[in-house]
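Okay, so here's just one chain, in structure tokens, the form predicted on its own.
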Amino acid sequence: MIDFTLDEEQLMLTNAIQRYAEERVRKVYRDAEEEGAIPDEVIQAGWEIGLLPSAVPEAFGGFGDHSAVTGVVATEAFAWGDLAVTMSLLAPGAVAIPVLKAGTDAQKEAYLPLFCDEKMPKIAAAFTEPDILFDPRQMKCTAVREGDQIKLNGSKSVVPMADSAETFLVYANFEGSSQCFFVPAQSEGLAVGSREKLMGLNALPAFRLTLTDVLIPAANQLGGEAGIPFDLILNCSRLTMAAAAVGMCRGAFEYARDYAKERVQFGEPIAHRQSIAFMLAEMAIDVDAARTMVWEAAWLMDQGKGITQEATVMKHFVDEMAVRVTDKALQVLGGYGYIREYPVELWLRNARGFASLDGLAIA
């Protein structure tokens, strides 16, 4: 029987994240979006909460074990504050969790302690490609074995913090399946392009990555010769991104609801009008339905079940839900919703990105 009751540690973690989101993130996220940068002290405070170290076993410097349910409830709480801050904090997990799930013993010993340090590691996952028909299971970036080396060619887009990364985990098509490889930032043929100009998430520093005949040792393949169970890694990412959408949309719903209660026209709050009340009800239903789908899939993953079907259905629903809810939030505010002084237009812009943000973060 599925049980969504959080244990004491999960409650303490989510409460700490909620306080952080309210007291730190909500005070700076709008300026961060306009200025294109998140204050360092805000990121450091979020990192010190210790979500990622809590997923790493003690043998590698952490203090727990990975739980998909813990990851999604924490991600929702972070994203309620701001999506760009959330993606910045969870981007290292897009390397750590694949290593934890599929790395060799030597790779775990080499990389996992990096994610338990006081500072965020300078490491980034390069997953998404700049292709309108991007299919994560049929990547255009290629990896070809040449003796005891691997040659990489291709382009990656929306790589977070690529300008400061010392190591990349690059996903590529290798012998017909999607695999990933550790690539040092100083590798010959690897180039970090200019910062991406995105519709939303402008506070997240994301860059284009180009690989031209980049040679690395074959031992740099994550998982060694066995490789990785790609669907497992993809499902972990989709759980995280879906949970982020739920958190952001919960924030959008609550903002629109509170605005409708306070905004008075013709002698009464606009929340009393049937059209507004119905819109708010539909938003609440959408958010709760999405959360249930996310939590169920996460619970099944923690039970060791394959969730590819659940994750695929969940992604389709959540991608559309995010746009529906944030668009309705904008409608509730009327003309004010289109003004940058109010946050709903930012949430709508961010919502449009979920359909193409596979692999950006994992919790």
The other form holds:
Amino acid sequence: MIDFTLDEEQLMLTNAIQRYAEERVRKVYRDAEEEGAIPDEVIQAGWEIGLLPSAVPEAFGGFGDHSAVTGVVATEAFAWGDLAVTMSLLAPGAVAIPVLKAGTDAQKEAYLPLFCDEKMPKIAAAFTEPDILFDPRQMKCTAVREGDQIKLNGSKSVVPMADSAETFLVYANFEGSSQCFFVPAQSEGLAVGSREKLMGLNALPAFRLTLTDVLIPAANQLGGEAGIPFDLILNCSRLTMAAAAVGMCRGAFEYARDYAKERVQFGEPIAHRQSIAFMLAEMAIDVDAARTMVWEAAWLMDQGKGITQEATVMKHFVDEMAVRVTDKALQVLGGYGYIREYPVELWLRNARGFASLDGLAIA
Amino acid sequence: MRVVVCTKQTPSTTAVITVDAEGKVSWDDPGGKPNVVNPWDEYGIEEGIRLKENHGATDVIALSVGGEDSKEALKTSLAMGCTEAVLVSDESMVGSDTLGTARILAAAINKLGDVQIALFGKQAIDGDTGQTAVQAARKLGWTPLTFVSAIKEVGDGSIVVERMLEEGKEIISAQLPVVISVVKEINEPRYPSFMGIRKASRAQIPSWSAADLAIDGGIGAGASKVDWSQVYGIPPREGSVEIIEADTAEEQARILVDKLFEEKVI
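Same protein, different state: after the form predicted on its own, show the form predicted together with its partner chain.
Next comes the full complex, and the chain you just saw is listed first.
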């Protein structure tokens, strides 16, 4: 039987992150969305909590082993504060965790210590593609072997912090499977395009990336010739994104619940009306159900089990749950929900992105 | 240089406090975290850690008097970056007033030995007396430096600090050892890091009893000079709303000003 009790470490960690989310993130997230930038000191304070080094073994500068369960409970607490801040903080994990799971010894030695530094490393994963039929298992970006080199061609979208990245981990179709490659930002043929204009997540600096006959050493393939277990990496990402959705939706539910208890109309709080109370109950059920699916999948991953089926079911449920819950939160607020001064319209815009975003962050 | 940070567990700032008919106080927190490190003490903990990072302190020891649940506050201190933690806990200490607590803390600080600076938050948010730091200084025979908003220099057996007073700020120097109480302007406390949390969760925190300490003077409820003769909840404030009706905004403003004069608000 699964035990849902968090251990002392996980409780202390989530308390620390929840405080950070309340005291630092919630104070800036709305302005950050409007201005398109998150204050550096807020990111630095979140980075100093040190979630990623906890996944890195001591031999590489960290202090532990990766735990998917710890990752998802931490991600939920971060995302309660704000999704863009969460994606900014966890984006480096989309490089670190694949290196940890699949890197060669030399790659682990070269890259993992970067993620244990006091400053966030300038390295980004380029996963998503600007294609309406984007399929992570059949990427359009190609990698072709040419002697002892690899030639990369294609486009990537929503690459976080690409404007300041010094290295990219680029995913591409290589001999029929999705693999990834370290590409220096200065490589000839690599161009960082304009900043993405997204429906939500405006505070996250995300960019297009184009690769035109970019040549890199064959040794830059993550995992060497063995490559990566792509489903494992994809499932790690999906766990993180789903946990982020749970955190954001918990925030939306709590906001709508508190509003409904305070907003008096026709002589009583609107929460007393069945039409509102039922919506709040359905939101709570949705968030709890999603969390259970996320925790179960994460727990199975920590047991060393394959979770592709669970992660697929979870993703399908969570992507739709996020839109349902945030839409209801907006509905509870009525006309106020549509006004940008209130946060729920941002949460609804952000929620629609979960169905499209893979590979953005891993915790 | 060894530094001690005195800390205690208090109800959280968002806790809902209830007082029953017998004066028994209880509290719960809608966020599920009814107890926290006294928020003022967090500034003391942060300053202790900064003394290690910036002024060569070798040890930063968190010290608390209380029950087993006080270990939570000590673990948070360790997770933030304190190097050691000690709990002082004994049935005979229950009900101590601030002077009794100061006697216990002074004895524990003496037992730790070679301490040059003892840091306190300026007060605790439960009792709100703000007396313990000064009383501990008196018992130790050390200089008390209260309402400190910055530690400017530490070295050669002396310390220079900035004090924040109602009239302004003042810079003063004193010979070590000293007891310092800090105000929130001194720093911005860091969040516990995951590495600190891992160390804290594995730490064995020693617990000292009254028998382990050479306490000078009475402790516990029997020795307390303070008698909590009556404890009661404050009745909710009552108010009323009056909408000022008039034909023009100017007339409304004039009526408003008259009423504010009547109520002696302006």
